[in-house]
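Given as structure tokens, the chain that follows is alone and in the form predicted on its own.
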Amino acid sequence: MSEVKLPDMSLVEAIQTRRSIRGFLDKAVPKEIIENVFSMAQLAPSNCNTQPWKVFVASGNLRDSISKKLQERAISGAPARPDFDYSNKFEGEYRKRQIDCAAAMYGEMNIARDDREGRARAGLRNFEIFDAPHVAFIGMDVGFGATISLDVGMFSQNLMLMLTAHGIGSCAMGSLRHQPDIIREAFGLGDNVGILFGIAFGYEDVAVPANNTRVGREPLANSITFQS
């Protein structure tokens, strides 16, 4: 692996700067930077150092082929068939945050709530992978459950923070788990590997309206309990 100059951005700056990017430039990230970013992400903690994450990065023609197949499935109305059970129903405070996030994004995109065609087009953008030149599919052994997926999550946070530190945008995408058979076929994987989600990454296209979306965080007291 080629020597890569480490970024000057501090951890605090990376945490404060990282956000979901939904529009990318047609500009590939240099291979040596990608390798450095993923090497650093590997330093994430895991149960007994098992390092259970399985990551598959598609670029170029393979990325385009996967995207095309995902779009075709979405347009056909094919149901999602994820490898792992997920709750897609949010209620109460969680539902409110979901709605607020969607309202902020659609507002930037000038898509009204009753604009079904506009919303469908926005949904299809997920399977266009927001034009990102690279996408990482994050998986683990299908026999693992929620506890092990926490380790994969810590790896993924490392990855996105390292991308941010290098000036590279990213977007964690649950929609990319909907058709895992396409991913397994693309990478020649067995049924023992399950896909949890995907992370699109590349250089941000600041002209894309969705990238102007900003969402806040709850006050500390709403989520964290301190007691002594």
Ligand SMILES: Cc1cc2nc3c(=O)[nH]c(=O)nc-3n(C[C@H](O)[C@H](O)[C@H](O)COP(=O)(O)O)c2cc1C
Given for the second form:
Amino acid sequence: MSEVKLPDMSLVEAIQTRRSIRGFLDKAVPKEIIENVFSMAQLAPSNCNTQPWKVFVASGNLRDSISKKLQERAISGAPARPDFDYSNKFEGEYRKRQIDCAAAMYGEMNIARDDREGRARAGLRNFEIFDAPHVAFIGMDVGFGATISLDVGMFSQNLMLMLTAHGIGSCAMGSLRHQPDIIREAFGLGDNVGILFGIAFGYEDVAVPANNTRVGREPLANSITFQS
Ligand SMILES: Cc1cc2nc3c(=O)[nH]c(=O)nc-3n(C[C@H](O)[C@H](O)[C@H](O)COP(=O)(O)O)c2cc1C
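Same protein, different state: after the form predicted on its own, show the form predicted in complex with the named molecule.
Let's see the whole complex now, leading with the same chain.
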């Protein structure tokens, strides 16, 4: 475990204050804090303690060159080639929440629903990694499926809550799974490593309108059944 002083934010406060940050300052997070955050994330539970997460953190020139390649790929119109099955075709209640989420974000960014150019520009911000100085690509063995990815999700939430506790913003980014070959090439990885998503992190730029986005949550009864 690294030596850095642990933050004194409570777990409750970290859960309540974490939110997705989509605009960051050009200010690196100190190495000891990064090490502390990842050491704490590492304490996540996993099937038989297999710790299946494989995480690749890009900063500085590497982060910039990955971002540039992702932007070029997106502008070229290349289709997404994710390593793992995924569906972004939400229907019913899920579609409604997806639309509400987009409306909240585009509303803050002053982008109208029919403003195709504005939306394309906003979409491209994903591949600019929202100017975050650091990005963690979160992966696992390509042979693993949904059940093992649960472990990786638990690791990832530990990571984002620890970042929050240190006053560091983050955004989980499924869009960073679209072109995994770019990530593998950047880190010299074999085809056995699959990329699930990315987590951008750094200090929040409060001047970025997207950072005013607030989304709510469903009443418990819509998600959880208590029965005896
Ligand atoms: C696995 C995952 C992938 C996501 N992908 C993206 C993404 O590509 N771009 C983005 O702007 N937000 C992305 N998000 C952020 C969600 O939109 C956000 O978590 C959700 O709207 C709830 O808002 P909150 O994080 O502020 O509480 C992702 C979140 C998760 C958990």
